[in-house]
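Only one chain is shown below, in structure tokens, and it's the form predicted alone.
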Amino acid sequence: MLRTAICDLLGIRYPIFCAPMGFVTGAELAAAVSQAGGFGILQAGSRTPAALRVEIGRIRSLTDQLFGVNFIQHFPHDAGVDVCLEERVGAISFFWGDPRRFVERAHRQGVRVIDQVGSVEDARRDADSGVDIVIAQGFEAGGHVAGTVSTLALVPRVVDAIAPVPVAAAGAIADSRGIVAALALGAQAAVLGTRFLASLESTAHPEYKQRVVSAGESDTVHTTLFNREWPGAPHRVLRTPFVERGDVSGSEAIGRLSLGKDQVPLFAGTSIPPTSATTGEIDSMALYAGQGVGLVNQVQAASEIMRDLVAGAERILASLGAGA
């Protein structure tokens, strides 16, 4: 059976997380994954505290299951964390910074704390501070990448370093085999981003989704090209002619993002990925994807993705048990 200690800790059925992809993991996707038995994590992004509270309410209108909210600590986030603690979401998760100052406050509210790291050193810091779950992110991951070590090498090192604190594995995990492999490395959950990006509930632009479906494992690039809003932060994106040229010097807007009544201009090198609310030169924007992208062959409902992941993983585990 596909169940680990993380399932009991978070009150979920299956040890599968949906990564909090910026501007892509909204209420619909987070709720769909949680409703299907996994753990959906909303990306708080640039939402105001009021808007974040509304989005949390939207998730709760779509599912009665627990979910998390993620904050990237490079950007202002204290007020958003306050909202999540007031709303008592299932967990708050962090990336790109030190989460220690939030741990005690979260635990007083009965909220779990998750942090994503790219090194053993940062994992030890988290474990010492009382973080409930550490996500070890390998270099193969899509989006912004914290470290330089592969998933296969990093996960067991982190597991050994911080036991008994549970570890979730992230980085190029896109199918049932990857989930089982993560468990074999000692992780107690797997975090999938690119696979859920190609879901009906994802807010990624349709052209972006089709690019993901068509790509292979060699079609991603680790770069710092898309750093307009987040200078110096390395990331993994799909290889496109724009990426190959590497020129972000243009002063003209390459597209626009609709945010309510506002039309936000997007310039070359923006770190904002194209969503269904984006118009313009989609192929010149940040098409984040991990090296597991070649395993993503179709756009499906998140519930169908979860069903296939769970069924496949349970078949593999059963076959391994039979062969033991």
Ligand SMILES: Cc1cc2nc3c(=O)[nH]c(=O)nc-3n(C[C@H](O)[C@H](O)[C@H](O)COP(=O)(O)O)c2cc1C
Second form
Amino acid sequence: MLRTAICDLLGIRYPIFCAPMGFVTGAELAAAVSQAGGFGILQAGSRTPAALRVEIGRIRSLTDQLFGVNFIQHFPHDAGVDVCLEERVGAISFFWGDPRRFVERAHRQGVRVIDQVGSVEDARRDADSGVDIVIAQGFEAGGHVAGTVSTLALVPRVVDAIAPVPVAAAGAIADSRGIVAALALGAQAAVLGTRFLASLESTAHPEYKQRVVSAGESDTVHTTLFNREWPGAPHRVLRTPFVERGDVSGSEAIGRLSLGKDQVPLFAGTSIPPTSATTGEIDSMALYAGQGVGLVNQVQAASEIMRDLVAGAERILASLGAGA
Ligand SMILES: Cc1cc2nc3c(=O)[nH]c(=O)nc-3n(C[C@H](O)[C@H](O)[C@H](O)COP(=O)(O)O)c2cc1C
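Right, and the form predicted together with this ligand of this protein, after the form predicted alone?
Full complex below, order starting with the chain above.
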């Protein structure tokens, strides 16, 4: 049976997280994954505290299951964290920074703390300060990449270093085989980003989803090209003619993003991926994807993705004699 101690910790049915994806994971995707028994994590993004509260309310109108909210610590986030603690969401999740100062306050409100790291050192720091779940992110991962070590090598090292603190594995896990492999490495959950990017509920631009569906395992690049709003932060994107040229010097806008009433101009090298609210040169923007992208062959409803992942993982576990 596909169940681990993390399921009890978070009150979820299956140890599958939908990775928070900036500009791509909104209320619909987070709610659909939680509703299907996984753990959906909203990306707080640049929302004002009031807008974040509205988005949390939208998730709650779509599901009565628990969900998380994610913050990238490179960007301002204190006010958003306050909203999440007042709203008592299931978990607050962090990336790219030290989460220690939030732990005690979150626990007082009954909110779990999740942090994503790319090294054993950062995992130890988190575990020592009471972080509830550490996500070990391998170098294969899509989006921004914290470390340099592959998922297969990093996850068991982190598991051993911080036991009994539960670890979730991220990076190129895109089907049920990857989920079972993550459990075999000692992780108690798998975190999937790229696979859920190609869901009906993700707000990625339709051309971006199509590129993900048609890409193979060698079609991604680890780069710092798209660093306009977030300098020096390495990331993994699909290889496109724009990425091959590597020229972000142009001063003309290459597209626009509708954010409420505002039309935000986007320039070459923007770290904002194209969404359904983006117009312009979609293929010249950051098409974040992990090396598991070759395993993503269609755009599906998130509930269908969850159903396939769970059924496949349970089949594999049964064939291995697990839980017999
Ligand atoms: C489009 C995209 C956007 C991402 N944005 C975020 C983010 O805002 N916050 C975060 O913690 N992680 C973000 N990530 C990284 C994920 O948390 C996770 O590590 C990654 O998706 C796992 O690799 P995979 O894509 O191969 O499944 C993003 C990943 C992708 C693909």
